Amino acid sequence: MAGTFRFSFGPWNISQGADPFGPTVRDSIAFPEKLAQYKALGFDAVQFHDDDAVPNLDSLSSDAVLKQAAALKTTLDDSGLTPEFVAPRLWEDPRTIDGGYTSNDASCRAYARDRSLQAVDIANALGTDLIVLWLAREGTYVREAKDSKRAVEQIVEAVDAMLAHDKNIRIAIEPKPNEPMDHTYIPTIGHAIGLGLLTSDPSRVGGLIESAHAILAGLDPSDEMGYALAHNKLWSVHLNDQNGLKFDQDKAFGSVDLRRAFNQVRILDKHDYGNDGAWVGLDVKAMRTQKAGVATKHLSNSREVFLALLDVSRSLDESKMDALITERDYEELDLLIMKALLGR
């Protein structure tokens, strides 16, 4: 147990309030005041879409796009504050409807290509060697009207140009099985592992595991981590929680499931997580009650529950359950975390 824990969240977890079923409820809060607040919430690493680094950036020259991220990296390093990544936003202009890299459409995969090539020179920028892609669109909503080999062999084209454009970047990929789109071609991290191996060079291509999308998809986060961890491939966590297979909800870690939530920082600190420098990422939205003025408890609440939910792991008696694994009496063994969880 000799995991490393640095937090990071990004500026769109401190949010306005708005669900798939409702519009905003709390004001907008601008950049500079969200960054403000990252080191008061014990957090030392920001995420970053590429337009949350650079604003507007479809209208704005290359050299202007490089201008403002070289800003803002001064900003950062004043603030303390470390960039953990960046992520090519490519499911909301209306070239990526029909997914970026996989879009029936030449110009379209062209836009997201050109995006994500930019994206990899605002990392450059901003000072970190780490692209993630969350491929939102690269699904259909009708089996039919795709390939999904070729939309496979397209993810990596896109994959290879990005490892092409700089040799150092390293790319982790998000997966997730639905939503927005019915179907997409890569749901697991399995999934994510398997297309790695297809690129140019797989040492660079690695995942990032979302809870809740590992909970979609009717696994345990916590089984998701061990099989990237098995492949040394486990380069970013986003921690939050899911009430069932509905939409994202991106819930307070541990608020639903809090055992399913102690597997997962077990896992971590059981295999060095951290120990080369990868962040504990989070990914929560502060429920839309919650009034203005805590609408930031949902990130400290977080960090929270996973410090004390380590304390927990590493207070067990690892030589108790041991024996019990050896004597397979899990019955003993299931009672003796229920009652480390419950403080008894």
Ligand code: GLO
Contents of the next structure:
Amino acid sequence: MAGTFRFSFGPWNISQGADPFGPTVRDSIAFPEKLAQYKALGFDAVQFHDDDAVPNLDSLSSDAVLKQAAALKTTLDDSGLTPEFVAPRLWEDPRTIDGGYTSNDASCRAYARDRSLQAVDIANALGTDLIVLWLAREGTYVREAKDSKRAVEQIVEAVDAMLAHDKNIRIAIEPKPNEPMDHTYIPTIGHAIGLGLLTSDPSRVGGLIESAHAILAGLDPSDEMGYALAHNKLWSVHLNDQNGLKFDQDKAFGSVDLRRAFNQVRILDKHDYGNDGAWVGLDVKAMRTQKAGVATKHLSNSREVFLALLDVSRSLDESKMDALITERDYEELDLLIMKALLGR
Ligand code: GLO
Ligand code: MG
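Okay, that was the form predicted on its own. Show me the form predicted together with ligand GLO next.
Everything in the complex follows now, all chains and molecules, and the chain you saw is the first one.
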């Protein structure tokens, strides 16, 4: 029982503080400046949307896209940073208004598929075999707009196209139950793993679990992680926190419910997460109130809290816990954990 924990985040996690009700409050930070901060914050890998890696890719030829990706690989190598994954961003272009793979417009579906295949090419050029699919708009605002059975088939067809495009690529689906959609078709890790079974190569389809997304589905993130671990399908995580059932908050890890965070760390450590090279990703957002210059603390703080909770988990008296479990004295077990979290 011991995982290996190395940390990653995506450049979108250093942001300007815009929200749906107000504009940005911090200057934008250029991508090279963001990259320069990774190591000092304690992070060794970068998560990419396809257009984080190659900005404005829709206006470039395939050759130009691959050339830029190759140049980025050199920059990453020079900075000692590893690319963890590439995620096709299928939620901003006008052709993705009605979804990507499940859009009701065939030409928009073709755009989503082609862009996903290009994301695979970018991943190859960067030197990672992992694609993440956050299926942002694969859902509906009204049930009658799409056929849910057909939608699942369409997502499977898109995944199959990516698997056929490259024989080594692995696809981790990041489930989320809502936002921006009212309901999505792949809301939990069970759905993601089930979808994988419908594809042409289930061994290359897994999942990424985000704490807040599990909480929004009314589930405990550590139990979702355990479910994925039991299937050998936990290929990445997006740790963060969430205060109840509202918009996706991406709060710093552990900042709402320390015990819920502790249990995520504990299940990962208990089952050797990371020993196969998987990263601990943090998908956290700085508070809008945070001034420029100190707007990366949510990242380093989340990592610090993860490592502190790891210490707590590893310092527990496991034989005492086992004895309480045998006695079925869960009240005492409960207190033991609370005292450990309180440092008493
Ligand atoms: C939004 C998601 C988003 C993804 C990212 C990577 O709710 O968490 O941040 O993780 O786009 O695909
Ligand atoms: Mg996420």
